[in-house]
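This document starts with one chain, in the form predicted on its own, laid out as C-alpha cells.
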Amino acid sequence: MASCNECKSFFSLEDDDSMGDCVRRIVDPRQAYYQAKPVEADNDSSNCASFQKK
C-alpha cells in the first residue's frame, strides 16, 4: 500500500510533518498552472491517478 508522504507530489508542512498538501501542475488549452490540496501523510494513494514514486 502506497501512502501519500511516498510521491512526488506530497509536499509536509514545516511544523507537522503528518499533514501536508497535494502539489500537480495541471496544463489545459488555455494555461498552466499549479493545483494544491490539504492531504494526510498517511493516506492510502492506491486509488490516486497522479501519484508518482520518489
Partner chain sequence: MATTAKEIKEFEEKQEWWWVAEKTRSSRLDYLRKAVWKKGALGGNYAPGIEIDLEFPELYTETWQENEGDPIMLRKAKSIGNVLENLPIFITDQSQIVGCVGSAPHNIVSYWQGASMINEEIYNEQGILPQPEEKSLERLAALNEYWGGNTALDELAKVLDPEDAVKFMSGAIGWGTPSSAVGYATKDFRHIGKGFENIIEEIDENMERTDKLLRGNPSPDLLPLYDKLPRWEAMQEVLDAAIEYAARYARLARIIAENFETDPKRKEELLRIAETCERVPAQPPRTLQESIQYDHFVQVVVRYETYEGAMPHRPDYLHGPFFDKDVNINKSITRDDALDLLGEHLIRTYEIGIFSPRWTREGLQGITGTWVWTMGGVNEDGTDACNDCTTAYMQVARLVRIANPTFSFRWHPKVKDELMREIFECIRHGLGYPSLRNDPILVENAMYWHGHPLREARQWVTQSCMSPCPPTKYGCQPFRMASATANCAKIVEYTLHNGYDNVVNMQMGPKTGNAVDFKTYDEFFEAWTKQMKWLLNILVRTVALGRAKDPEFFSRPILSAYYERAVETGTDAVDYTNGERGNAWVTAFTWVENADSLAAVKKLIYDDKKYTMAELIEALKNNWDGKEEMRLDFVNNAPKWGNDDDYVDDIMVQCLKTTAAHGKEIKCVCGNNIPILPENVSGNIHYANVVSALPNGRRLGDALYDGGISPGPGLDKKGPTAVLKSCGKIDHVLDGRAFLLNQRLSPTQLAGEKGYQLWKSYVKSWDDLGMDHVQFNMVDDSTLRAAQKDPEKYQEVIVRVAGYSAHFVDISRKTQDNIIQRTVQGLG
Given for the second form:
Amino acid sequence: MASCNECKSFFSLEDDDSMGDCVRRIVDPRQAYYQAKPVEADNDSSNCASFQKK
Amino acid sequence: MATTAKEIKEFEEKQEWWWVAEKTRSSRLDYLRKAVWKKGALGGNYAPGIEIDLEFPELYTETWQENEGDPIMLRKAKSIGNVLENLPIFITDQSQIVGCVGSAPHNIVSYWQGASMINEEIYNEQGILPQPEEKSLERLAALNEYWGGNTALDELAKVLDPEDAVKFMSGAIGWGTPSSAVGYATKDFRHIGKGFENIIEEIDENMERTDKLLRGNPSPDLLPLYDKLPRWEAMQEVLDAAIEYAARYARLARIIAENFETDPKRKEELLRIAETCERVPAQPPRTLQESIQYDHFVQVVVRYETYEGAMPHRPDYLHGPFFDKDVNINKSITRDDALDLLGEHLIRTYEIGIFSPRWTREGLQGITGTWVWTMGGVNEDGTDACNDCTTAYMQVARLVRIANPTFSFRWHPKVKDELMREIFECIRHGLGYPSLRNDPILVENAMYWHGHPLREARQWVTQSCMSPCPPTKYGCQPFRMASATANCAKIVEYTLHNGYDNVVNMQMGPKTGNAVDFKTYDEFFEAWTKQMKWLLNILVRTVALGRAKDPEFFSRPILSAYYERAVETGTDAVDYTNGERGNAWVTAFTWVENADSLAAVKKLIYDDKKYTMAELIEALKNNWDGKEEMRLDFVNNAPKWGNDDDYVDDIMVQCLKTTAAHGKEIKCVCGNNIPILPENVSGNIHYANVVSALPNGRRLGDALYDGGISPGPGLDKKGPTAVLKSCGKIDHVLDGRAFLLNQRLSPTQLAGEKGYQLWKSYVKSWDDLGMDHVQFNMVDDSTLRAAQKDPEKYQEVIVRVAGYSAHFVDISRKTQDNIIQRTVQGLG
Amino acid sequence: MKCVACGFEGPVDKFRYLYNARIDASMSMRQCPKCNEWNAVDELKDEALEIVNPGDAPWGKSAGIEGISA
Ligand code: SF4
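Return the form predicted in complex with its partner chain of this protein as a structure block, the form predicted on its own having already been given.
Full complex below, order starting with the chain above.
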C-alpha cells in the first residue's frame, strides 16, 4: 500500500516526520498558486489521483 | 505591446480611468488584481466558480463535538485552533502578503455556530457547492443536522420576548442580527501590536496571580475567578494557533522556494515571506512588509471566529512609521516596492469572502462587508497624523481600483494641499472614495454623546461605514453597533395607519390613533414621536439582550485576546461589565422620507387643506393607483428637503432633535447614550418592497431615497449650496452621531486644475457649515447607461452606493437607476 | 393598457408595478404579465409607451447639470 510519504508532493514537518504537508500547484481560471494541506505520512494514498512516486 | 504615454493620455482625456490604472500599475499588481476572485454577490447571486468552504466548518464542528464539557470560550478556542492548524492554506504566484479566510482563492466561508437560518440558506443556495454536488449536500446536511436548533441565534430566540422577536424578525422594521455571529468590532491595535507572544505572557502572569489568590484565604471574591481561568486559557489557545497558522505559511513559502521555484528573485521573495511569517504575529513588526502582514493576519484570523462585516482600522497611522523608515530613511525598499505592498494589502483584503444571506446581499450589493478604512486625522495631541503612507494609499487605490476596502478620510484644517489633491484624484477617477469626514466635528461629537476623553476621541476609526469609535482600551466596541438598524420610513407610515403595517399585515407599532382624527399637525407629530420611540425601543431592547447573552451563546476568544481590558480581567470582549465606555448608535435607514412626508402632510392637509387626511390615506392604501395627479402634487407642490427651504428643513431639524432627546433617555448595555445615525448602505433598495406608499409621493416598490441626510434623487433642485445650507441647519454634534451626505458631481465640470479649485472651495463651504460627512460620485450618465447596456465592457466602473462603493455592474438595475437619477450638482 | 412588446391588453394594475426611477415624473416601469417585458408607462394616461432595455432611460437624464457631461 502506497502512502503519502512516498509521494513527491509530501513534505514532512521538521520536528515530526509522521506529519507533513501535501503541497500542490493549482491553476484555477484566475490565478496559479501553491496549496498546502496537512496530511499524515502513512496516510493511504492508493485512492489519491495526484499521487506521484518520489 | 507597451502602452505609450500618448495612449495613456488619451485614456485620461476620455476619463477611462480603469484603462489608465491597468496600463500604469506594476506587472505584479496587474497580475494580483486580475487574479483575485469577486466574492460579493452580483445582483443577488454569487459569481460562477465561487464555492463555499466546507472543510472549515467540518474541522470546527469536529473539535466542537469532542469538547462538549468545556466552557464555551475554551470549546470555541479549541475549535478555531483546529481550523487554523489544519485548514489548507495557499500562496498565490507573485504575492508577498499571505493569509486568506478559506482554503482556496475562490472560497467563501460561513459560521455554522451562528444561525440555523443561514445554514439552511447555504443548503438551498444554487451554484456555490463544491462538486460533486451530491456529496456536498450530504456534508451540509450533516452539519445542519448537528447545529440545527443549537446555534447562537437559536439560543437567543429562546430568551427573547416572543412579541418583540416576531416584530424584530419580521424584516419590516429593521435589520441586523443581535449576536456576534454577524457583526463588527473595533480592534485595539496598540494592545495587539505588542506581539502575540507578549500577550500570551501577560495572560500567563494573570493566571499565575489568580492561581495564587485561589489558593489563599477563602472569600466570596474568589468565586468569579474560577471562570476566568478557562477564558484565559482560551485566549492563549487561539493566540498560539494564530502563531502556528503563520508558521505554516512560513513553511509553505520555504517549500516552494527550495523545491519548485526557479526564478532567483521570486525565491528571495518567498524566503522573505517565510521570515516575515516567522516574525509576525508572534513578535511586533519591524518593517513595512511585516507591519502589513501582521495587520492582515490580525484581520484574517478573527474572521475564523465570526463574520466581521466591517474593518475599523487606521492603516496609514499603523504602517506610516514603517513606510517612512523603509522608504524614506533607510531606503531599504523603493517607493514602487512599497506601493506593491500597499496595493496587495488592498487586494488581499478584497479577497476575503463570507457568505451572506439574501437579505444582506440586497442591502450590501456587490461586496462582502463595509470595510471602510479610516485615513488621515490627527494624533492624540491634535497634530496632523497624515503621512507619506496616507498619500501612498491614495495613489495605489487608483492603481488597483477595488471596491472594498474603501477609505474614509478624516479631514481637518491642517491637511496639506498636496494630500487634498491626491484625495480629489481618487474621487475624480470615479472610485467614490475617500469619503470626507470632518475631524473636529466628530471628535467633539464623540465626547458629547459618549463621553470619550479628548485624547481617545482624537484616535477614532470608522466602526462600520460611518460611526466613529476610539480604538482604545475602554473605547473599543466589540459588538456591532450594540444597538440596531431601524427602517425609519416606518415611523411616518405607522403614524398614518395607527401603528398597522399594511405590507406585512400586522399591528406593529403602538395604536397612536386614527390619523383622520388628528386636528392639527402638532397632534400628527405627537403620534410620530410615539412611533419613533417605540421603534427605537424595540430594536435596542432586542439587540441589548442579544449583546448581554452573547458571551454565553456565541463567545469571542480571539477578539478577547485582542482587547486589553478582556485580557486584564479574564472576560469575554463582549462582556459589557469589563469597563467598556459604550459607543452605541442606531443606524437610521430611510430617514429623510420622514421629513418630506411630514412636510407634505403639513402643507397639503393641514395648511392648504387641499386634500383631507382620509383622501390621503385612501390613496396610500391603494399605492397611489389612479391618483397620479394627486401623487405628483405631493411630490412637486410640497417643500422637499435639500433646497434651503425652512418649511421642510425645520421639520427635519425637529425630527432629529426629538429623536436625539430620546437618544439620551435610552441607554445601551454600558449605560451610555444611543444617538441615531442616518445612513442607508443599499437599504433603500432592500426596503423598496417593504415600505408602503408615503406622502412624499413614493409608491411601494420604488427605491427609497439614497439615505442619510441626502435629499431625494432629483428633488434637490436648487444646487449644491442649497443642499449644504439645508444640511447645515442640523447640528452635527448635538442632533445625532453622524449624517451621511451623497453628492454627485460632473466629471466634465471638475476636469483639470479649475475642477480641483471648485471642489476645494466646496469642501470649505461644507466645513464652514459644520457638516460631518460627504462623499462623491463622479461618473456621468452616459458612462453608466453604457455600462447597463454593455456590462462586459465596463466591469471596472465603480460607484459610491452609500457608505460603501461597488462595481456598477454588480448592483441591481433598480440600484443603478437610483444612482443615475441622483442630481449632478454643478459647483461654483 | 396594451403591452408594447406582445400586445397583451388589460387594466393597468394587471401589469406588475416595478418602480419609478424619477419620483417627480409620471413615468414608471411595469411588467407585462404575459411576456414579462418591462414597459415604460405614463401613469397619467395609463398608457404603455415603450419597452425598457438595459441602458434605456425613457424618463430622461438625471437632474442638475448632467447636460454638460454628455
Ligand atoms: S494526498 Fe495525494 S498528492 Fe498529497 S501527498 Fe498524499 S498521495 Fe501525494
